[in-house]
Structure formats: structure tokens, C-alpha cells
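Coming up is one lone chain in C-alpha cells, specifically the form predicted alone.
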Amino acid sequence: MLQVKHLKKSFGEDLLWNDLTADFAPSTISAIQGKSGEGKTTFLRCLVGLEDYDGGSISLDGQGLKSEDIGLVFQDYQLFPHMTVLENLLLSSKYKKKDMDLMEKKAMSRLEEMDLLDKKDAYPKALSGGQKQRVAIARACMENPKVLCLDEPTSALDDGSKESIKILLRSLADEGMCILIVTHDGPFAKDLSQKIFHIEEGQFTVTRP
């Protein structure tokens, strides 16, 4: 269980939230919505450690959240254009000096799961938006995170690609992942998620219990 308790965040003298509190269960998909400026992306960045928060706590199963426990898929994918698909997936493992033979087998398995095995030697510029999104998800899943966060995953996708992403995310949730999606896409959120959280005036409200 991912637990967020009384999370507080300010930018200078501007208070963003004063009491974000929510529980996110494993094997579930939760959407996070709200007006621009309410701090939806900032919330994801706080979860993954890219942004500091000013008060409150974030825990996973009663323990502090570790970097390997959580993956993030950025809105613009953040794929390295000079690297192949396979190289993008293996970069973090290489940096952390892991067993590269083992990690390459794992990367190939993830690509097969994402229906991208035939794209392993392609560069990002040769991929469609949906394919880039799946590569970004595969990369975020390389360390088998317990929590997977996605920032506006459908913003550049056509309807067909959206459907394939839905199928993929449901499959990952079935593996036991807790999935959090920041999205303005109301129909996508309604169709995919078990709970929809709104950030409003610095707090969470749940519109789908």
C-alpha cells in the first residue's frame, strides 16, 4: 500500500498543497485530475524523489519509498534520441553496474511484452507516438517497480494507441503494480481507473470510491 499523509508543498511563499492525504492500493489504477496549477505533476515528482516536499510523509507498506520501488513515465517520454530502443532500456542498469547479460534478457522480455521486440534496434525518431510511450513504460518497468506513475500518457496518442496503452496498463496492474496516472483525458481516466482523485485547494477528493 502506497500511503501519502498530510503532504505539504510550497514554492517560496506560494502554498501549493497543505494536506494531501491518500492511500493507493497494489493491483489498482488510480487517475489524478485537477485544474492546471494544482500540482498534479509536482505530486508525481515528489513521489519519485525529483522534487522535495515541505511536510508530511510518503511510505510504501509502512516503509520509506525507495527509488527502485517506483517508476515514472514522463509526458514527453524522455527517450534518448541517439540511443536505440534497447540501449534506452539498459542505460540505467549500465550506470548502476548491474549484470548486463541478465538485464538485457529482462529488457528483451519487456519489449516482447510491449509488442516491441522488432523495434529493439530502432531509434526513437523512427517510432510512432504509441510506440514511444510503450518504450518509456518498458524502461520504467525494468526494475519491477511496485508503483508506476505516468504523466499525461495519452496527450499525443490516437484512439488506437490509447486502447493499446489501456490493455498494457491493465496487464501491469494484474502483475501487482500500483499505477497512478495524471491525466486531463476524462474518458480515458473513467474507463481505466478504479479511483479518480482530484487535487483541489491543496487536498485530494475522491470522485469514484
Ligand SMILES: Nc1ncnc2c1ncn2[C@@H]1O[C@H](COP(=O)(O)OP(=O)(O)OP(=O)(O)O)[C@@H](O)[C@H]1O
Second form
Amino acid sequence: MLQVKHLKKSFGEDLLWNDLTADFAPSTISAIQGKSGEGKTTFLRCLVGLEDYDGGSISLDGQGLKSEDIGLVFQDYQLFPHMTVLENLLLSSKYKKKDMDLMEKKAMSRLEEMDLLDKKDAYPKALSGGQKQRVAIARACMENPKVLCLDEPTSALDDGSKESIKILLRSLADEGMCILIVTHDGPFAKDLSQKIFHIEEGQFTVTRP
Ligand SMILES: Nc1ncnc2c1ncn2[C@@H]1O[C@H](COP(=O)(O)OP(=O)(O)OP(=O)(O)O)[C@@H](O)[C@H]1O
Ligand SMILES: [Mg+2]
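Having looked at the form predicted alone, could you now put up the form predicted in complex with the named molecule?
The next block holds the full complex; its first chain is the one shown before.
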């Protein structure tokens, strides 16, 4: 269980939120909504450790959240343009000096799961938006994180690509992942998530689809 308690964040004098409190369970999909500027992206960045917070706590199964426990898919994917799909998936493992034969097998099985095997040697510029999104998800899943966060995953996708992302995210939740999706897309959130969290005046309000 991912637990967020009384999380507080300001930028300089500007208080963004003063009390974000929520539990996110394994094998569930939660949507996070809120007006532009309420701090949804900042919340994900705090979870993954890219941003400091000013108070409160984040824990996973009662312990501090380690970076390998959580993956983030950025809104603009942030794939490395000079690397192939397979190289994008393997970069972090290479950097961490992991067993590369093993990681390559894992990458190939993720690519197969995401229907991308035929794109393994392609460069990002040769991929469609939906394919880039799936590569970014595959990359974030390479270390089997317990928590996967996605920032506006459907903003650049057509309906067909949205459907394939939905199927993919459901299967990752079935594997046991706790998935958090920041999205403006109401129907997408309703269709996919067990809980919807709205950030309003620095707090979460929970509704169910
Ligand atoms: N590094 C930073 N320094 C100062 N202010 C920041 C920084 N990052 C974000 N902010 C401010 O914090 C607020 C929340 O930003 P954030 O990107 O988290 O919003 P958001 O809810 O994701 O919005 P959107 O729906 O438009 O993506 C904004 O007012 C933004 O200007
Ligand atoms: Mg944002």
C-alpha cells in the first residue's frame, strides 16, 4: 500500500497544497484530476523523488519509498531520440551495471507484451504517439516497480491508441501494480480507475467512477 499523509508543498511564498492524504492500493488504478496549476504533476514528481516536499510523509508498505519501487511516465515521454527503442529500455540497467543478458530478455518480453517487438530497433521519431507512449510505459516497468505513475497519458492519443493503453494498464494492475494516472480525460478516468482523486484547495477529494 502506498500511503501519502499530510503532504505539503510550496514554491517560495506560494502554497501549492497543505494536506494531501491518500492511500493507493496494489492492483488498483487511481485517477488524479484537478484544475491546471493545482499541482498534479508536482505531486507525481514528489512521489518519484524528483521534487522535495515541505511536510508530511510518503511510504510504501510502511517503509520509505525507494526509487526502484516507483516508475514515472512523463507527459512528453522523454525518450532519448538518438537511441533505439531497445536501447531506451536498457539504458538505466546499463548505468546500474545490471546483468544485461537478463535485462535484455526482460526488455524483449515487455516489448512483446506491449506489441512493440517489431519496433525494437526503431528510433523514437519513427514511432506513432501511441507507440511512444507504450515504449515509455515499457521503460518505466523495466525494474518491475510496485507503483507506476503516468502524467496525462492520453493527451496526444487517438481513440484506438487510448484503447490499447487502457488494456495495457489494466494488465499491469492485474500483475499487482499500483497505478496512478494524472488525467484531464474524464471518460478515460471513469472507465479505467477504481478511485478518482480531485486536488482542490490543497487537499484530495475522493469520488468513485
Ligand atoms: N520548479 C518550480 N518552481 C516554481 N513554481 C513551480 C515549479 N514547478 C511548478 N510550479 C508551479 O506550481 C504550480 C503547479 O504546477 P503543476 O505543473 O504541478 O500543475 P498541474 O496541476 O500539473 O497543471 P496542468 O494541469 O496544467 O499540467 C504551478 O503554478 C506552477 O507554476
Ligand atoms: Mg501537469
